[in-house]
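First comes one chain, alone, set out as structure tokens in the form predicted on its own.
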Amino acid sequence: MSLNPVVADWQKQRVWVVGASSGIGHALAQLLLQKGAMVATSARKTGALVELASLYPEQSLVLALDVANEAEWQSAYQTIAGHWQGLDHLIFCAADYQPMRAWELDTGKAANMVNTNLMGIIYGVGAVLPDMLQRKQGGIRMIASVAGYMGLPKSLIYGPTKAAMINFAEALYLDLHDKGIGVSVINPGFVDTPLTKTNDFAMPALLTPSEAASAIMQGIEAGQFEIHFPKRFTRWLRLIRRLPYPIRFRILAEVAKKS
């Protein structure tokens, strides 16, 4: 069942991919360009974005952006609106991930994760939503994580920021569905990106960024609200989160011993 409007054709769709310098965001931007979309890409460092845009000069905009800075969001969006007279999709891929256990709590790193992962998407929605509401169309897509399903080992702060993103997406959907605006939350398992390279444990069902991008595109095109993958991994986590706490904690404690 489609909870959002389906996307049958990306030709000339105006898409802003934030966090596109590497990993899933970069792969998504490349795939969208191949499908004929008009793609604005943003990140703090723009070298990789400029290189990608040079391959599709008629379809591309490159905008430097610190997602934790609300004023930069507003300025970047005004540039997009000035070039393209609006935006059809915001896809938020930016993330900060620092593995952390309770005895390693670093409040500075915690604040950075909250500001990037949570406040970043809030500022982004604040920038693009008024025009989408006026036109009664658009799409807001955000990459959260299966780490937001429940408390997990080494995910002391990262997990809660992703749980908040999931909750935020649900609330947005309830408010915006009847106004013609699609909302999707994307919950990947492990993807081989610069962020996950910091993990010192085996990552089951590890995907490439290109595989993740394809799954995301298929989910958006089908009008899905939650896009989770790879299902051979995410279905187990969705099952575990439904278990009573004594059983769930026993399972996760064994996982923690191995990580």
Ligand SMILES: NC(=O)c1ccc[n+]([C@@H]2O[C@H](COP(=O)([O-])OP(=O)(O)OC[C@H]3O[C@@H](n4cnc5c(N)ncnc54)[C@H](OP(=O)(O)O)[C@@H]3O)[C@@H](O)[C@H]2O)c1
The other form holds:
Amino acid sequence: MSLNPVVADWQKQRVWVVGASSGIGHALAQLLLQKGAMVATSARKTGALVELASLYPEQSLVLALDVANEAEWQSAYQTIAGHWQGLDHLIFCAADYQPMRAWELDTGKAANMVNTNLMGIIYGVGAVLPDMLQRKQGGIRMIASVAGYMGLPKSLIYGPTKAAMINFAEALYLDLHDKGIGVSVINPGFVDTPLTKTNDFAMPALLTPSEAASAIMQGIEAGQFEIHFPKRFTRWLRLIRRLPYPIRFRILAEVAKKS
Ligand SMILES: NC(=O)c1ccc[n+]([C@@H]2O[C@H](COP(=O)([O-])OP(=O)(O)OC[C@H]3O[C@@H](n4cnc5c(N)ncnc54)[C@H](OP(=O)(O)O)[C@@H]3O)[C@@H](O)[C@H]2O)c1
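Can I get the form predicted together with this ligand as well, since the one above is the form predicted on its own?
Let us now look at the entire complex, which starts with that chain.
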């Protein structure tokens, strides 16, 4: 059963990809442009955004944005609304990831992750939702992570930000599904991007950014609420999450020893 309105055609859909300067967001923006969507891209560094936009000048807007800054969200959205009279999809891909064990807790790095990953999407929804509610149409899509499924080694703060995003998306869905607004939470496994470059452990079932982008597009098109991939990896985590704590912790302690 599809929980959201299906997206049959991206042609002329107005999409804002936030966190599009590298990795999954960049691949998504590319794919959307190839499919004929109007694409606004944002990140703090705009070099890669401008380069991509130059290939599709009629379809592109570039807006520098620090997602941890609410005023910048409001102003960037006003620019989009000024050009396109509204927005069909917000796709939030920005994140800060700092691997951390308990004895490495750094509250400054933690605050940055919370402000980027969680406050970022909250400010984003605050910027785009009023117009979507008025038009009774729109889509809010956010990339969380399987790290949000449960406490995992090295995800001391990143994991809780992603768990909170999943919870936020669920609550949004409950409030918005009968108001014409689609909500999707995207939980990828490992993807080969700058974010995971510093991981010093083997990443099973690693995907390329364009494989991840295709999986996300297919999920949105099909109207899925949760889009998780690759299934050969995420199914295991979903199973481990359901185990009683003593068994789950024993398995994860073994994983922690290897990472
Ligand atoms: N790679 C994986 O294995 C994996 C797995 C699960 C979930 N995810 C999630 O997938 C999403 C995309 O990650 P990725 O792997 O593609 O990482 P990435 O290549 O590092 O991309 C992160 C993007 O976020 C932007 N960003 C970071 N802080 C920002 C800020 N304060 N304001 C605006 N933009 C900001 C970065 O641009 P600037 O630095 O230019 O601002 C960049 O465009 C993230 O939500 C990540 O948590 C990734």
